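The form predicted alone is given below as one chain in structure tokens.
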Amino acid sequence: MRIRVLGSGAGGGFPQWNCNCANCRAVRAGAPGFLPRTQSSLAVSANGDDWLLLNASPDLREQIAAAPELSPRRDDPVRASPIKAVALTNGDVDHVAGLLNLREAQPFSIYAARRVIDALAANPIFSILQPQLVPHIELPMDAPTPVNGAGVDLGLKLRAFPVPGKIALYLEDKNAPNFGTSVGDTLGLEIIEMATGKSFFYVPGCAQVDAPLAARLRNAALVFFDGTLFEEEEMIKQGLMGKTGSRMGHVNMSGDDGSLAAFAPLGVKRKIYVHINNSNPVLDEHSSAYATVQAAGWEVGEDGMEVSL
């Protein structure tokens, strides 16, 4: 099974088009040790011919031209495309807009929460995904489903599990119990190699590792996960928001309740952070916040950057 992380970055990406923070005045300078990074999303393939999407950030025309498994290849008909499912972790615009650069009439297959799938169809502008062409495919809890596409099996299964988070910000509704936010509103998602039985995790957007998602990652092969901010309080401080992580629906990786300790005792093989805000110190490699992830054995996830299970 091939992975390729086609953005790390969180919504805005690094840099942000208008943030004059530390770290994007510095990735715009070209300084060592900082690299600019695309908006979240996966890609992964049991063949490497067919491919699933995990998330569809608005910078996915850039993505798929910067990785050449994702075009039509020499010999394909004069339309085709390699992508041939996507599924969505949530209804965040950084996660969904992206599915507007695969209209043109292009088959594929939609795997999302119910919630996320009545969104979809509430907004007008994703009718240009001709439904008799892109299915939207409801993805049951902790059920194996297997993904299809465009009339393909692509080998893999999707168990969606629910995590704890927060609704997408234009479908809040500021008069009600945490923003209205329902269960499945924020997803995880194992992805499993049908032919292998291996698989790994990825969990974008979590607000808390709580006991049931630490049991379920315990001794896990590969999880990529949530590395927004490196502390709670950190858009406040640096002026550049007027939220917390948790309001945000995002865990800090540092302190007592962050993702550091909490996957300290899981004894998961291979930890990456993706969906890295602009504001997060270890986006510096020389900084002492990306020197404590190392040591605590995780990796900072990067464009382009590849694994295979």
The other form holds:
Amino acid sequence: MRIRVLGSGAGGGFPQWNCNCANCRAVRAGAPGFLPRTQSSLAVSANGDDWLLLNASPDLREQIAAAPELSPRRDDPVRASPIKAVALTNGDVDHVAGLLNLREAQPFSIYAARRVIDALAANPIFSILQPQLVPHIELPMDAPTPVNGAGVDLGLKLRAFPVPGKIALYLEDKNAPNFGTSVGDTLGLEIIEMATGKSFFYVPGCAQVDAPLAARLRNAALVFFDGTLFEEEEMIKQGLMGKTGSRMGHVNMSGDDGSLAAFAPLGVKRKIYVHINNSNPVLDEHSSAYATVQAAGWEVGEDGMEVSL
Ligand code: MLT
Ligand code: MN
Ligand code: ZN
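Now the other one: the form predicted together with ligand MLT, given that the block above is the form predicted alone.
Okay, now the whole complex, with that chain kicking things off.
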């Protein structure tokens, strides 16, 4: 199974268009130790020809251009795409806006939780993806679902499971408990290669590594995990926004409740942070935060990174 990190940044990317934080200034200036990052998405293939996208970011056009595997091949028909399916972990703008890049009457399948399918259906702009060409397939919880798209069996299964998280920002109900969040608003995905049984996990948004999630990830071969923030109050401290990580539905890396501590006893063989916000000090390869995550056995995801499993 081949996995390519299309975008390792969080919403806004790195640098973010309107951000002049220390990290964004440094990457804009081309400072050593800082790499630009596009927004959150992975691509997966069992056969190297047909690809499943995990989330569709607003940077998808640029991400496709950077990955030769994702464009039509020389001898393909006049309309063709190796992208046969897209699975969504939530309805956040950074994970669904790229669907609009996949218009132009090309067949593919969308896999998502019922709540996310309903959110797409409620927004008429997404009807540009004609339902007869682009079926929306509900992911059942905890039942491996074979991935098919444009008449092709991708040789992959998706096992979706709810993780602690939050409803999409634009759907928040300020008066409801936890802003109206309900099961299915934030999914983790296990992607299973049918021929080999090998699998990996993709959890780009997660508010807490609770006991069920920890049990599920124990001894996993590979996990891509929410690397939004290093510290709970990092965006407040930098004067960027008045929200903590918890309020945004993202567990931080550091601290007793952070992902570094939570993963330490889990025996995950390879763990890679993705969905890294531009405020996160790990984006500076010379920072102590970067050294800390490396010492804990983590990799800081980069755009274009390829992993074979
Ligand atoms: C998030 O990850 O919290 C969201 O992408 C925020 C947003 O919608 O901008
Ligand atoms: Mn996001
Ligand atoms: Zn910034």
